[in-house]
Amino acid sequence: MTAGRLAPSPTGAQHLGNARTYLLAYWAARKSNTRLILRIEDIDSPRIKPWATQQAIEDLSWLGIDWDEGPDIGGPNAPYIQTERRERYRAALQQLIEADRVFPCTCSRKDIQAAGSAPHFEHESPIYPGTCASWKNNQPLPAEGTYSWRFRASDLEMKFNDTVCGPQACNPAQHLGAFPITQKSGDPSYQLAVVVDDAAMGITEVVRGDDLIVSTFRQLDLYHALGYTPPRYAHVPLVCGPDRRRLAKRHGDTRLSLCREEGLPASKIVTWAARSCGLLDEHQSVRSASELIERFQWNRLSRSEVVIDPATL
């Protein structure tokens, strides 16, 4: 069975650029008759806001989003809230331990930054240079609190072709370097939650911004490490300000809840991003995103940025 995933961060308001995501990733499930589920990504602990999660439902609902499963109506994949998976997380981390794919690491950002490192992609950090790998699962443990587990990502070339970006390629070891799957707490980071949910769930589609690439070659390697399925990826471009700037609180309010609390229409939002994906024509509308599901055809999306100034909404 099919499945695909609205996975918001509770960390803040939802946006423009996050209602446009959710909506691609809702018309694109209900065309093909794929299940959809919400899941809630709050293992970033100390960012997480205690209203973002509910008012996070209520915006999708107000989009006119609807789901299949989720941690408001229940599901057999059930519990749908990542700091109620834990033990998911532990028993993955187990097995890569096992395997030798991972190693514990007491390095700062400082320490790798100070180390120097080969080339890394735009806006990625340094590689890691190497410093706590030669750890193998037989020896001591460094003391509790002081160490993240990294993950040995591997030397050769890992390919996936986009739904919408096309073929893309990268070797992991060499561009990308041993990345982190927990935090020096022990909580999971968001690459080890996030490929043990979609498997646990069953997600074969994966709707996302296109500023996550780099993170799906580490999410690849961490499914054929734990002899998991990974699912087709759709990465969407991103929603800028008028300076091309990735859409931000610089660029004004563009919060769902404001526009729900002003009274702005949903349609007014399900109209702008149907017309940004090439649903629509620039004098068409809809009064409800369902009416958009037939029309949905990944080959109508652009490649390009989206741009929009908040205000003209």
Contents of the next structure:
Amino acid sequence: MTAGRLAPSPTGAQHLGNARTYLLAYWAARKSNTRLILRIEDIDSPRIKPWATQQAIEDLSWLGIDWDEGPDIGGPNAPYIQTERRERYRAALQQLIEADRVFPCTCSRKDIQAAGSAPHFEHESPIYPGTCASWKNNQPLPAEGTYSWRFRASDLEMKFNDTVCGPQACNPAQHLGAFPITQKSGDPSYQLAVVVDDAAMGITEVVRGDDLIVSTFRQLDLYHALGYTPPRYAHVPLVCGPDRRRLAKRHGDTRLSLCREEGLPASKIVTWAARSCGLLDEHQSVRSASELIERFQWNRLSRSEVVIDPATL
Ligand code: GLU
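Form predicted together with glutamic acid (GLU) structure, per the form predicted alone context:
Below, the chain from earlier opens the complete complex, with every other chain and molecule after it.
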């Protein structure tokens, strides 16, 4: 059976750009009879807001998206909130320690900034210089709270064929370097949590923003190290403002909660998203997200960024 997921991070309000990605995940799943799971990714950020989980659930429902499992309705893969799944991340970490795939790293961001080599990809941190990498799993650990666990990236070409972006390849050791899979607090990083959860929940189709393509190589490396089967990926272009920069506060307030409060009908956003995904032409509109399931086709989606002037909504 195939399964997809909606994975909001409750670090703040969900906005128009998120809406488009969630709608795509929903249309793709419903069109192909894929189970859809809602998972709240509240573990890897100091920016988690207590109110944002409930708000994200309300935003998704308001858009007309529904799901088969989630924190609000339960299901066979519960719990659906990452902070309630810590045991699973610890077990995976233990497996990686035993396989000598990780090492405790006491370096600070500054240390790495100073000694690391220039990042290979835009927006990535410098490549880890290997300072702590000689540790072996029969050696003692540094003091609790002073280290994070870092994964030894594989020195081989990793490839995947993205549903939207086509063939992708990268050598994680050379182009990304060893990367952290926990914080110094011991909490798992996004990379570890997302792999453990997607594997445990049987996710076969991942639809998310194309800013995560580089992370996918780290995640594929973890999949192989943990012996899991990776899903299929569809990385969708991000939504940009008129200046072609990623949609953000400077482009105006595009929070879905604000749209709701101001009485904007969800069908306006659904229609905009559907037009931008090639599912409707400029004169067509719909009343609800579900009307587009039958029309959905990946090959109608353009690979280039989507530009919106929020004022036009
Ligand atoms: N939680 C992430 C976000 O909201 C998505 C991560 C993923 O889809 O893998 O940006």
